[in-house]
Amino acid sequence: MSLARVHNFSVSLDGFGTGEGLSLEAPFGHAGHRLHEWMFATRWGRSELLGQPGGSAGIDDALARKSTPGIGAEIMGAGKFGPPGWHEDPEWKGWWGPNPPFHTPTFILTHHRRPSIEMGGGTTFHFIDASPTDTLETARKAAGDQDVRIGGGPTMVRDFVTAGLVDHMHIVVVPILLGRGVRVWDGLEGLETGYDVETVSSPSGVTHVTFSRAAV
């Protein structure tokens, strides 16, 4: 069976995966881009996300690149697809322009269903109102023999982890304190007992924590 994987998911030292006050002008609320500066500084981030040359080639870049190979479908929450109220705008097609960086069937978990949207580069957005288990089953069928990436935001990641559906998780702890926003770890006491956990510190100041489902 294909794996469900989380990659490049940034959290603050106090456990927040996004800030407070999300809007069209502030996709991550008061956090701004501070949670993701490490990724935008890498060669992978500059090329794949910003369409720019340059960037670092160290451990941050090496781990960021692991997010793409072997992925056949993506699942994301409504809050990642757009700002509050995006479902009221029939022309809204996500933050990423005509060629989003997913290049796979991408399933948006939302109570506001709408027809699928075919974008450039192989991305098609599908809007689904289902449980994490049923959504993952649908995404796995679309992915074929490849894996499914659980793309966030923090509430959706927590829901999939709570349901026992995540096989591999790459969390990046960024040395900032947000104080408010949406937390990732609430209700997940003892999570580490079901995973093999490894950590790698980077000269950039972030710490990469990987959770791989422990063999039974």
Second form
Number of protein chains: 2
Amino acid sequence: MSLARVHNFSVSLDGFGTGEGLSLEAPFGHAGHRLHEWMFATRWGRSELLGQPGGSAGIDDALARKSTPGIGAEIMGAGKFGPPGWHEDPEWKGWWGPNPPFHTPTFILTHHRRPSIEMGGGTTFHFIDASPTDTLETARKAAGDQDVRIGGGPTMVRDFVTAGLVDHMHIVVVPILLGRGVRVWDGLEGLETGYDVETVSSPSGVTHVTFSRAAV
Amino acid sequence: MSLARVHNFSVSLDGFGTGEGLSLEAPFGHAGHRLHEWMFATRWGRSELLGQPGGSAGIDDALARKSTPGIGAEIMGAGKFGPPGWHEDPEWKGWWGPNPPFHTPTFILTHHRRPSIEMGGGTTFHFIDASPTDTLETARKAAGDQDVRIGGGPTMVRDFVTAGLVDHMHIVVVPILLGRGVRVWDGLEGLETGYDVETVSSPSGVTHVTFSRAAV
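Having seen the form predicted on its own, could you give me the form predicted in complex with another copy of the chain?
Up next: the whole complex, starting with the chain shown before.
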């Protein structure tokens, strides 16, 4: 069975998945890099995302690197692909340079469709304007028998969770208060009843919360 | 130095300190007892709050019982003292029966003042209508040289934190999504910068987050 999985999705203690004032210079707005420092400090993050040696090799690393195996496609929201207004730039190809860290077909949810873009390292960006259910079906076909990563940002994660499509969700609570931005948890009352929930804190200060469907 | 301390203050993963629809039958509204199950499962909670034997003796218990030593007075919000409208009942003396678990002078913030009530076990309820700063000063005098517990609910905790009065804050994040109720974290952007923050999860599933002032 092909699962829909959320990994390494960081939120502040007050529930914001990104800050306010997103721009080309500030992809996470006033949150800066604070939500993701834990990930860039891991051996996996340094190697895969920064191309650097070193990094921690404990619990943060172990959970971070679960994001890759078994994934055959990613779906992301328009807000993850670029700063507000990226669709007005025909040359925009994402934040990640010529070799994005996805290495699979990657579907961008947007009302502004454009031709697919083949990048290096196995990533192809497809632009799709469809419901969560239909988008997941399309991504599953592209993934073969493998799983689909639900890549964020917070609005699209919430939309997919609300639609009951997410089988596994790894949330990382960072002990900072952002105060403003985009909330992840709105409208998800009682979500825990459909999942097994496991919580573990790390010496880095973050807390990993994993929701997995009881049946999976 | 007399500190102002918050202990055992439970919030849902989406940041609600109490539910919606508070009443005599449902002191925490639709949240029911879910925010506090962790506490009633500890040896301290069973002994001090339920008068029963047994209970867990690990991390939840250790942190829960830090709430008592050194406390010389408590301040609580009107919403903790009784259900909505309790001030219209001249006989209302709180939820806790003749021997409330405070055992100190206990100040209830309310616009509806009434004469103090001496209860069993060392608890005296005083009714006060003043700012957080003035109330804390009054409570400190009553506490002698001891600390003052900031007892909740969420609105008064937020008010005292916002006023910069809280020296130590032990928050317990329960991995449920309440979806509605009273939020604790609103308006507290950047709070962590004034505190040392330590996070530890428990086998019970809750996560303890402790804010302590660097200078304390």
